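Presented as structure tokens, the chain that follows is alone, the form predicted alone.
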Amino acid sequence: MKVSIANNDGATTIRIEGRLDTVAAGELEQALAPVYEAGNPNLRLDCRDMEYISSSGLRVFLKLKKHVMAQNGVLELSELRPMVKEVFEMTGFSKMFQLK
């Protein structure tokens, strides 16, 4: 898994490229961290070159969605491949992100 952050237009955008499985999961934590000091509360996942997402994924999405919300700020995720979005779907994770 790859990770690139980048701000732009007043919002931290975070690609993804690869497979987020459990351990990819702590690696995404890690490479988060930064984000979560900048403070900024406006977040775009790019996900359209992950390839796949487990449990372990959806948490750290979720963790991340918990503090963009605590700062009154938008998380949204972006060109989800079918398969993933199928993932978020099946789990019921499309209705609590703004999936574009």
The other form holds:
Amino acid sequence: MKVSIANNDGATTIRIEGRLDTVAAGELEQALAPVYEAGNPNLRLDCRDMEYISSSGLRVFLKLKKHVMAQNGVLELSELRPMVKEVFEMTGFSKMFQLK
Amino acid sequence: MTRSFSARLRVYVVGFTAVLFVMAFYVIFRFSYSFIREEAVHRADALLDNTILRIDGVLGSVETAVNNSAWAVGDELDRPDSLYAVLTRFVERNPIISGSAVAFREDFYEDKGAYYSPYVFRDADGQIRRRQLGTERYNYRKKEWFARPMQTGKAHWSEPYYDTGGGEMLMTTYSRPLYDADNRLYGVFTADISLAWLTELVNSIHPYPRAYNLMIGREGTYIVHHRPERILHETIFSATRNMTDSTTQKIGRDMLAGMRGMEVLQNDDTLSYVFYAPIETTGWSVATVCPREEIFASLDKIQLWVVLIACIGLIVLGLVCGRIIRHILNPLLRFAGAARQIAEGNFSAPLPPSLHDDEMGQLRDAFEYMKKALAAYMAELRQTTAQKERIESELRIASEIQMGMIPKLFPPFPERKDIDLYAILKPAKEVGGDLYDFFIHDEKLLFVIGDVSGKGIPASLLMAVTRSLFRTIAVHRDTARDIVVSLNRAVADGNNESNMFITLFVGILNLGTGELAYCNAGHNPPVLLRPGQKPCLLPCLSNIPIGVFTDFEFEEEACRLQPDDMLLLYTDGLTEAENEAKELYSDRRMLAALDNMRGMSAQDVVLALEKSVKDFAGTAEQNDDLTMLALQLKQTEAPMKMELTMKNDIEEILRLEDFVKQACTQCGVSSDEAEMVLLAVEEAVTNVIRYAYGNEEGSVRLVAERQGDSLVFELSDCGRPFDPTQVPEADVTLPAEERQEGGLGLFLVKRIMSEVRYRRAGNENRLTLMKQIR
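Take the protein just shown as the form predicted alone and give its structure as the form predicted together with its partner chain.
To see the whole picture, the full complex is given below, headed by that same chain.
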């Protein structure tokens, strides 16, 4: 998995590539520590190249969602790969993230 | 062999000689016999004639004496007593006469009684005595010697008789009637002769030592006989009445009839010749009886000697013949010995020397020639054989090399359960122009079958080239068409001079999907055997054989093989096999034969088809290479089972991806679905790694297995008992703010997998995850 974080236009863009499995979820958690500290309420999640997600990954997404909601920010989620989308739909995350 | 030949020759010579002898002897003896017989007849006749002549002579002399003395009796008629003196003188003068009488008719002299007959005779001592015959006791009136002349008036010889009261002996009497001056018959003048004398005379005939004579009187009475008791007492008829041979009766009749002759008589056990002749004077008949064996004694003797000499001669001839033949055949024996030695290969065997330019000499020359010719022929044969052996050995090696090029070890892929393949290649000659080859590359089976035009070494060379090219080219080309095009280019470029071409069928079978891509270059279309259907030819474009046009655009085709479909590839050595009637085996017979082979393995199909075509061909010679390749795609009920053991370290889950994806691929789970399965497994494993052992070290074992139409994962650990199925499901309908961390993992496991089961086995937790395969 590869994570890259960029700040522009008042929003923080988090780009996740590759497989977000249980091990990668731990790494992502650590990588997101600056985001939580910066306190920028508006987040953009670019998951177009994320091939896989496990429940640990979902947990990270839930944490981000709660964080944004607490800041009254906006969380934007990009297009999802089919596998990831399927998992989102199974778990109700698709509703949570207002996916079409 | 030679012994029997000489024995046979000896038998022929001796036998032929013996036959000649027998024939010659028969003729000689026949002539000798008739000659001797004639001689005997002459001799007996002469003797008889002589005897009769002598008897006649004696009788004649008696008659003459009586006739000459009759006048003296007439002179003394007046002095009856002086007649004694006349008679005495008469008897004295004729010593042959034993007695003489004058008998007067009854009452001629009154004083001399009724019968007066002065009689003068010699007594036993030779003294001359006189007597008067006419007594009362001796009445001569009835006696034959008196009565007959008195009755007939002619002289008469009486039948022999024993004169009782007269001469007292066996005698015969000549009686001459006496007439007086008035020509009146007054008495008879008689002369007696003793029969003893006659007997002596007759018996003096002795033509043969044991011959005997007999004489019979006018009534058939024996007068002379070698058995004296028969004389006067028996006739020839009474004596021979009991004889089986009736010839004697005939002889008797002939003799009485005064005939002359000869008869053969079987008397008791002796064969006799009887010669007989009459004595005219008295009407008697004389016979000589000669035993046959005496007449022919000399002939018999000669015969015995001749036979004896002939036998000895034949024996000697046989011995001499044997020696001569052996002598002649001796070189032959040595020739036979030499021939045997020559036959054993000793061409320097010595031949017997030939002394003469005869048949043996010619044979020797022939043998000499044969020896030389054989030696030359053997040398030539040895050379030819050596050459032939070298060629054959080279061909054998070539055949071994060629056979070594094609895969011959069956089953070729023992570790694979999804493909059954068998092939044979039977060259018509030592080396052939057929080829087949196959190998698996990248889960694909690449195979080829081909037939080089022509046969023998040129074809085999091109076959070797083609097969090597296929191996080299095939792995670097993606499609069957590319393989064929490349082969065509390679063969056509290097093969312009010989104008040979190759028909080929190249196929690439995807073992996972059963997809078959194939390219046919002028080869016989393969047969597709599909369960539940009749065998049929795979639809094929024919294209053209390779090696003809360098740039020909070959076209590829494709189809999909279902599990248990079988593809049979073959060369025209199968369909164009001929039987004795020059009929072809043909597609029709092949398909009919295959129709009965459904459900059989690749090997069984190939071997059964080979037997079928062999039975069809019968004794006809195989005139083309025969190659068959059968391949069958099999239902992969692979008992797939994989196992992975991990530590309770979260990093270990990185090992799951390969493991789960491989299991999914082998079970035919699509890659999209495989990701979800991986997710479920990962969640379950993560759960165990995180919670089962607390802070202790432990391990997790994961087994993946196919069971029927399900892919089953079993996760086991020795941690504290925990049944994930009892954990309440996370409520996925809640909004984010109400959501709890956790619970999602197990929720996903249950949603993704078809079935999730937990059990505690001993100190192990066992979680079973099943995913139905679509």
